[in-house]
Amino acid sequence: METHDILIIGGGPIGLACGLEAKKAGLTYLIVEKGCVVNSLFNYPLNMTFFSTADRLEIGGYPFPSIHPKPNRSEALEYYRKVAETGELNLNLFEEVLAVNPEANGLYTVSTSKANYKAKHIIVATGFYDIPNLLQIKGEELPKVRHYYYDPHYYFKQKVLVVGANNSSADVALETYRKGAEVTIVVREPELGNIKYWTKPDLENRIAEGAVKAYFSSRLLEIRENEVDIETPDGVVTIANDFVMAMTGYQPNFTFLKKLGIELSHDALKHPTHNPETMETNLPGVYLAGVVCGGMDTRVWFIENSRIHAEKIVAHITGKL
């Protein structure tokens, strides 16, 4: 059975950054990813543009060339794939970690869908894009309800209801509208939320001119095959509908974190316990890296401000070694 200094769970940008930092320090390591490399980015919308500039998305000292001021999804996939390739990272793809168990000698046994490994340290860099926040309403289980969005072409001449007030909702509403969908947006708050500065005025203007119908201070009550009910300040409104795009955000895999033994805060944010100086959790030798550190507070950590986690963790490990 292979034994590594570090086993990294998650092959996203921060997982790759941890691998690069471990390699730089001369440590043996393995990155295990249950999907493709940077799997979450691969599942982003086709036309997604990052809020960050390219230099803020760089890892391992590799320059990120982009023809746009802010890179798009395809550029990011190309960049991180090239980093993994050029950096010759020890990376296992389409291999899911099933269990991590401590041994008496201080090592951890890691069982995956393909093999078993031993590691002195574990880094959990699993992000938060796997599990959507559900609406918890009747009809949410219908096939026409989508929590992920990829390409607007699919919704040509369809009646699309978008739930949410932030970036994802704005992108879905505008892109599907421009591809010929009849778009309605439902927002719990009295106004639009935190939206990219180049997108928000566009959506506001489309709402003002009536091209996109918006219900503010409202919520979706029930979804049926061909219509939906919306609770508005003026009462319940029923409208015809073909697809519901529930852009309500995502959350870390708390079940997996608890299965590992990582403690969570008892409030609604469910912050995983860790030392912000070293990123070590309540489990000795087990670390968190990237956006998973924020729990339900998914707006705290991004690629650009969590890259430093890789350096903190490896510095702590090498200091111990």
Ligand SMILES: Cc1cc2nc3c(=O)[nH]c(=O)nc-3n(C[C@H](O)[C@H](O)[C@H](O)COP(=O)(O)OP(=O)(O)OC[C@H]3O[C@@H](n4cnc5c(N)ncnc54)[C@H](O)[C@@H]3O)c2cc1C
The other form holds:
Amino acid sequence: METHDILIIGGGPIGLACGLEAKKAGLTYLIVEKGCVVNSLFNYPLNMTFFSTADRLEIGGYPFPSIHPKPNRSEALEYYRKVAETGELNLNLFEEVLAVNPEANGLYTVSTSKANYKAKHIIVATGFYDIPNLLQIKGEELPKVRHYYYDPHYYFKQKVLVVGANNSSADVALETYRKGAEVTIVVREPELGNIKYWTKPDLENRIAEGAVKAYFSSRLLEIRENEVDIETPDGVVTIANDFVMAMTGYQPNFTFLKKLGIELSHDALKHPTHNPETMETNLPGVYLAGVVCGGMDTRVWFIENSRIHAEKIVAHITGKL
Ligand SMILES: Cc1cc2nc3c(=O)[nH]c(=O)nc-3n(C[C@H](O)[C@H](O)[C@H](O)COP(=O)(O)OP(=O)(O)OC[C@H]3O[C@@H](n4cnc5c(N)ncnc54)[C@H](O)[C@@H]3O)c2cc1C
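Switch over from the form predicted on its own to the form predicted together with the named molecule, please.
Shown next: the complete complex, the earlier chain at its head.
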């Protein structure tokens, strides 16, 4: 069985950054990713533009050239794939980590869908994009309800209801409206939320002119095959509907974290326990990196401010070795 200094769970931008940092320090490592390289980014909307400039998405000192002020999804896929290739990262794809168990000798045994490994240290860089926050209302199980959005073309001539008032909702509403969908947006709060500064006025103007219908201080009550009920300040409104785009955010895989033995805070945020200086969890030699660190608070960590986790972790490990 292979033994590594570090086994990194997750081949997202931050998992890759950890691999590059480990390599630079002369440590042996393996990155195990359950999907393709940067799987979350691959599943982002087709026309998605990052809010960060390219330099802030760079890892391992590799420059990220972009012809746009803010890079888009395709450029990011090119960049991270090229970094993995040029950096000759030790990366296994389409292999899921199922369990991590401590041994008496201080090593960890890692069981995946394909093999078993031993490692002195584990880095959990599993992100938060695999599990959507559910609406928990009647009809949510219908196939027309989507928690992920890809291409606006699909929604031409469709009655689309968008739930949420942040970046993803704004992008879905504007893109599908411009491809000929009839768009309604339902916002729990009295106004739009945290939206990219170049997108927000566009959506505000479309709402003001009535091109996109918006219900504020409202919530979706029930979804049926051809219509939905919305609770509004003026009472319950029923409108015809073909698709519900529930852009209500995502959450880390807490079941996986708990199975590993990582403690979570007891409040609604479920922060995974870790030392912010070293990123070490309550389990010795097991670290957290990237956006998984925020628990339910998924707006705290991004690529740009969590790249640093790679350096912190490897510095702690090499200090120990
Ligand atoms: C639409 C959107 C736009 C964003 N825009 C920006 C931006 O402009 N700037 C910015 O800095 N941040 C942005 N973010 C936040 C940040 O880019 C992402 O969350 C980023 O993917 C975080 O990187 P990560 O490596 O921590 O997690 P992820 O990229 O989610 O990587 C985690 C990886 O772990 C894998 N994995 C999970 N469980 C297992 C397992 N058991 N075994 C093996 N592999 C596993 C997953 O498949 C995934 O590939 C955005 C996020 C979203 C959703």
